[in-house]
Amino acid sequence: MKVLIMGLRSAGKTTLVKHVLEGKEWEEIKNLNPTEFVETTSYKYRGLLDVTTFDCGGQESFILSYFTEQWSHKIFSNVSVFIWIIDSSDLRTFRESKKELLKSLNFIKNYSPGARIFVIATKYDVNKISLKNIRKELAGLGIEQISSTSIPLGIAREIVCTILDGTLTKELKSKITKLEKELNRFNKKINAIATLIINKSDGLELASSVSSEKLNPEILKYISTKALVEPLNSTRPIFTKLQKEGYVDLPDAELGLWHVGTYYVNLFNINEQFALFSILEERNFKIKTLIGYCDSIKNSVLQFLG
C-alpha cells in the first residue's frame, strides 16, 4: 500500500513517519535532518500490512519538481493514502501550505482518484493556528479527516494508526479476531491482566486480550513497546536469577521479565518479527506455569500468522 506524505519544509513529516512506523520516541527524532527530495521506505505495519511511504521533502525546489511531467506520474500514481502535513506552530506558512495542498489534490485526483485524503496539523503542543480554523480554511476540498497531533504530548500515534487501521482488509481483520480468541484463552490460563502480540519493528500490538477493568484496551493499541522489545535478548534480570538459583532449567527460553511495583511484565519471543507481551499481578505470577503456556501458545500464534 502506497502512502504519500507531503507538506512544506520542517512540517514534521519524517518525524511522524519514524515515530509511528519505526517506534521511535521524541528524544530520538526531534533533530532529524531535512529530507532530500523523496525518501521511499517499506514497512510491515503492525506486522500485517505492507506499507511503502513516499516521504517528500518540503523545500520549495523539491515541491516544484513534484508537479513536473518528469516526476508527477511517479509520485502521485497508485496512492492509497495521501497525507498532507501542516505545521500548526507556524502561522506564516499556512497560506503557502494551503496553496501547495490544492495543487497536490489536483494531481492526486488525476493520478489516484480512489486515494483516501487526510490532513494532519503537527506540533499542536505549540500551535499558532487552531484546528477549528484549519478545518474552516480547508472545508469543501474532499478531505476525509483533518486532525492535530503532537509527538511530545503522545497524541500522534493514535491519529496515524487510526488512518492505517482503516485500510486493513476483511481478511486481515478476521486474522486479528482469531488471534484475539487465542489470546483470551491464554490470558485466562495465566491469570494475566493483559496479553498482546507485538510487532517488533514498530512495537505496536497486532492483537490483544484485556481481562481487567484496570486497563483500557484502546490505550494499549496505540502504545509502542519497542523500548522493551529491543533489549529482550539481553535484559532478563529476574529470569536469569531464577535460572542461576535452579528454579527453572530453560537456558534457551526467549523470555524477559520485569518486576514493576506489584506487577510482572513478561516478554516472550514468538519469532524474529513478533513477541508476546503480558502483564500479571504479583499474586498470580508462577514462573513455570508462565513458561509452559508461552511455549504452548507459540505454535498457535505462528499458525495464525503463517
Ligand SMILES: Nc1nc2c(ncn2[C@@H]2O[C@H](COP(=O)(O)OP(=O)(O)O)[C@@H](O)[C@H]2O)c(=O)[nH]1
The other form holds:
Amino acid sequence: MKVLIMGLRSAGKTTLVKHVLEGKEWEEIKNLNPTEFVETTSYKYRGLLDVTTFDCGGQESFILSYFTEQWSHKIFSNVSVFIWIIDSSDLRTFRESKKELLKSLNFIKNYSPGARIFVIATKYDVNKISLKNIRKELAGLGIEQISSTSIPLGIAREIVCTILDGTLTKELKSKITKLEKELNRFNKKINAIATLIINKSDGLELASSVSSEKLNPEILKYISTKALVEPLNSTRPIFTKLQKEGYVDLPDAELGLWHVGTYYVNLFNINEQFALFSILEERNFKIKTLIGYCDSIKNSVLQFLG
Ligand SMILES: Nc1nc2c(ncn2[C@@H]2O[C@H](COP(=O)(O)OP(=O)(O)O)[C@@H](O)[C@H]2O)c(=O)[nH]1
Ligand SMILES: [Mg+2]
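Alright, leaving the form predicted on its own aside, put up the form predicted together with the named molecule.
The next block holds the full complex; its first chain is the one shown before.
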C-alpha cells in the first residue's frame, strides 16, 4: 500500500511521519532539518501495513519539478492513500498550499483514480486558520476528511492512526481477532490488566487484550510504547559482552520488568519486529511461570506471522 504524503515546505510532514511511523516523541523531533527533494521511506505500520511515504521537500523549485512528466508518473502512480499536509499556523502560505493541492489532485485522479484523499492541518496548537475555515476553503474537492493535528498537544498520532487503520483489509482484521483470542487467554492466565503485542518500529500495538474496566482499549490503540520496548533491542549485546568477560550467564529469555507505582510492566522479546507488553497489578506472579506463558504466546504470534 502506497501512502503519499505531500505539502509545502515546513508544513510539518517529516515531523508527523517520524512521530507516527517511527514512534518518536515531540522532544526528539522538534528540531529536524528540512528534507532535501524526494525522500522515500518504507514503514510497516503496526507491523501490518506497508506504508511508503514520499516526503517531497516542499521548496518551491522542488514542488515545480514534481509536476514534470518524468516525476509525476513515479510519484502519483499506485497511490492508495493521499494525504495533503497544510500548515494551520501560516496564513501567508495557505493560498499557495491550496493551489498546489489542486494541481496534485489532478495528478492523483489521473494516475491513481481509486485513491482515498485526506487533508491534515498541522500545528493546531499555534493555529491561525480554523478547521472550519479550512473545510470551507477546500469543500467540493473530493476530500474524504479534513482533520487538525498537533504533536505537542498529543493529538496527532490518533488522527493519523485512525486514517491508516481505516484502510486495513477484512482479512487482516480477522487475523487480528484470532490473535486477540489467544491474548485474552494469556491475559487471564497471568492475571494482567492488559496485554499488547507491540510492533517495535512504531511502538504501536498489533493486537491487544484488556481485561479490566479500568483501561479503555481505545486509548491503548494510539499509544506508542516505543521508549519502553526499545531497551529490549540493546540489552542482549550488553549481556553478550559481559558474558564474554565471564561475569554473567546469558539469560535465554529476554524479559524486562518495570515497577511503576503499584503496577508492573512486563516486556518480553518476541523477535526483531515484535515484543509483548503486559500491565500487571501488584506482584502476584512468579517470574519463571511468567516466562513460560510468554514463551507459549510467542509461538502463537510467530504462527500468526508465518
Ligand atoms: N507548534 C508545532 N510545530 C510543529 C508541529 N509539527 C511540526 N512543527 C514544526 O514545523 C517545522 C517544519 O516541520 P517539518 O516536519 O520539517 O516540515 P516539512 O518540511 O513539511 O517536512 C518544524 O520546525 C517543526 O518543529 C506541531 O504539531 N506543532
Ligand atoms: Mg520534511
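Heads up, when I say rigid core I mean the largest set of C-alphas that superpose within 1.5 Å between the two forms. All figures in this text were calculated on a predicted structure; none of them were measured in a lab. Positions refer to the first chain, counted from 1.
Relative to the superposed core, residue 10 undergoes a C-alpha shift smaller than 2 Å between the two forms. Once the core of the two forms is superposed, the Cα of residue 283 has moved 5.0 Å between the two forms.
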